[in-house]
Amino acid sequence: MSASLALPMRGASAAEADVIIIGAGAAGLAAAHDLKAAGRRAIVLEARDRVGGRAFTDTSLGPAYDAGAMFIHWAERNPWVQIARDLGIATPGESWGGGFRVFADGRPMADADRQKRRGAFGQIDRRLETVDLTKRDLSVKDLLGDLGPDLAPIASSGLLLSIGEESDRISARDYQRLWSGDDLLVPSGYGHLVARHGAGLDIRLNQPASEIRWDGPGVAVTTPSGTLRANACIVTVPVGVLKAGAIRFTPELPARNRDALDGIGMGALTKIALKVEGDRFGITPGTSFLEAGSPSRLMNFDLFPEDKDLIVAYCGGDHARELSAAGPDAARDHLTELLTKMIGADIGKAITGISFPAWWTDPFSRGSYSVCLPGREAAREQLAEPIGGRLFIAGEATAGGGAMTVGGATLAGRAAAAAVARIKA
């Protein structure tokens, strides 16, 4: 244990809580549960009017869909498998759906082009199995550079729907170390599952933290309801929020932590849901349409998933940023135009609503999840370093191989809670 963690905690009478946790997403909930089990009083401050953060089951259109996290990734070691089991929530394996079709500008893609695309996919994994990254990190774009200007963008385009970022901004080393395994689904909603996990905790909604002072023996957190004091603070807000300066730190974060933030960006994986009523145009529920005419504007449509009256579109990278900035009306027009080419003019009449929780423009997210920039794969561990023995940053961005997932955020929250619990009371 480092010397900074041995700093004695102040008496409970001097503070409203032992620990203040900023953010009621997976990391914050995990930290709060573990601290409660350790006999520490933790208060969770959440800026939104709900629990769950980027795990959010949206019901605004009637049928529910997960607007954020959807899969329990690497289920063999993911803590949410047991959490769901304890809550009696089913988590079946991923279904292959009702088929898959590829389009270019809304028209069925020519067979030769489909074969070309199929051959390009998988090049990233094949190269990562043979490339030596020990001496120098590469961007994924550089990793694929020898494929040429035609195939390289196709080979990397799938990352827009997984990482949510352009290939020149993704560290190949960081991508290489990400955990893999079986994926499970939560039919009742991953966001609903995470929200249920918050039961029994002291969570205060609509309380964005505007300042965290850590220049005294403890911490003081400023919220719309006033200032709360505690002996330690765990900050679990997304990296995008920290980079935007939404929370002021007094004194400012140490240079190493600020440098770590400079090495991590935020992807823009985005889901846009359309309510579709009436005719389903002979489409089997669960069918996927992939618009792949332009690799930089890749978009996948899940049609009537789980037999629901929804079409859910996925996109990422700069295209998703553009749509997020344009807003719901422009996004609806764009999707309707594509679907009209794919299905027919009547689809426009069947679309009756849109839900667009754009993470990129959401002030409490500023992106979908963290992405290490090329050459900066060590930034995750660097960001997680304790600050002054009483301030800790935790979340999916500090989860190493578990980054970008709810499971990783949970493990990071638990690690931060363990560090706080080791501080002598």
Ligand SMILES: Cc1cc2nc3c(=O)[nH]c(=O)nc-3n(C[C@H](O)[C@H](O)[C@H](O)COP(=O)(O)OP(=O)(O)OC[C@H]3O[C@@H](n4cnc5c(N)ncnc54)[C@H](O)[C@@H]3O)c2cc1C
Given for the second form:
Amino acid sequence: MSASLALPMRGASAAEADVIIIGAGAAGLAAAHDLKAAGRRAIVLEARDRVGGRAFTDTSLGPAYDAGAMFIHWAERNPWVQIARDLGIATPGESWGGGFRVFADGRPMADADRQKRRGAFGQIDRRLETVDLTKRDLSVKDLLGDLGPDLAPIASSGLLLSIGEESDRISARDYQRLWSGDDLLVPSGYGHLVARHGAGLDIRLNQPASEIRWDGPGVAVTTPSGTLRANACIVTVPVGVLKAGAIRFTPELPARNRDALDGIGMGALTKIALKVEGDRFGITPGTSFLEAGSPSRLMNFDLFPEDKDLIVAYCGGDHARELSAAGPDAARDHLTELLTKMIGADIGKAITGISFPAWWTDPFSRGSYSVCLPGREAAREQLAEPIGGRLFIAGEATAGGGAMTVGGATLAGRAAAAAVARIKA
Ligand SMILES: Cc1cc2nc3c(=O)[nH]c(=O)nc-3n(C[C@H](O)[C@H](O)[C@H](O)COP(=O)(O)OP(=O)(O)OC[C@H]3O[C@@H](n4cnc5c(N)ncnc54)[C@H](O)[C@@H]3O)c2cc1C
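Now show the form predicted in complex with this ligand, given that the preceding structure was the form predicted alone.
Time for the whole complex; same chain goes first.
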């Protein structure tokens, strides 16, 4: 990693950079690259001790897995296809390794119930095609309202694993405009790829910004190492971090940007990895098990992906929030209990470790990705409105149809850089 590490910074001083970028995730890196290419001096301040943000390849258990972003979505127009190609990194399509099995409370789900699930699943897309949302937005829950209390939770349960949020907190219009297309994988790690893309940039790690002053002619950003000044600032921290007030703005953000933040929540898509050694229990590597007995507590397991000694569990919504608050020991007990019912008691002995990067409780993300609340699908554009000609909020939340993705964050970072580059040097 050639990003510079926690360089000491002088105290308050004249402008040391043209632009300060807060956050070294995909958005921040994209903005920094474009500004550098435009001849502007950009400094990236990153709170963590690593580059990549919510794109993070976790190796703490030995075998690597992507604890955050994993798929290059809508590959046809995703800038990461080219970035990976330029770095010589392979991005194959997804292969459906070992198959997929659905369980209800640990037992294979009955055929009739599986059929009911299948019938319910297409309902969101079907209604998005037929219900007129042009006059008013609905929550996805209301969109499914007349499906009834039995089928509606099943129909929306898949959203827990895609959007990471409960259906009453998702704008149907925003959901409808999200881009779709082919998904590609990065076997060497999407997080590793994003981190490599940081090479050659002036990135200062372990530098959480605590205050951004924009009452002077430029901006002044407070960090543990002192205050840094610049002509403009691009803020790419997740909306969860902004909503939590972790960065003080002086003066406070304009009412329109604050109102936009009120219209966007953070989902809680969560991955928990278990290290499993010594036995594969007759399971073909790459098989997925879905525990779907309770639609609100859906849990997907990827077993031994790419033949690794790992089981990666996924969940979302309030169940994921509960597990995040409960912590790794409770999560391990819960997952062991579910797996024991599906595989047998010996699985407990084979589980030798857990890695639980809980994005929901992580102070530098406060959730998995942004979700527009019902009626608030315009909040993404509203949040990105430039502030005082020198403050720009970017990141996946401002990416319109590309929101919630690494590719969208990159496009949003590029858009912010273009706006900054239009300011007279
Ligand atoms: C579990 C999970 C699965 C996902 N799956 C996919 C997927 O398959 N495909 C996909 O495209 N996307 C996926 N995503 C979403 C994707 O990871 C994000 O949309 C994208 O990485 C966001 O990039 P960003 O630059 O906007 O924000 P981030 O990556 O969050 O970058 C913001 C940076 O700001 C830093 N920061 C926070 N506070 C401060 C502060 N005070 N001062 C300085 N720095 C600060 C953070 O540490 C972070 O590095 C997933 C996310 C999660 C959590």
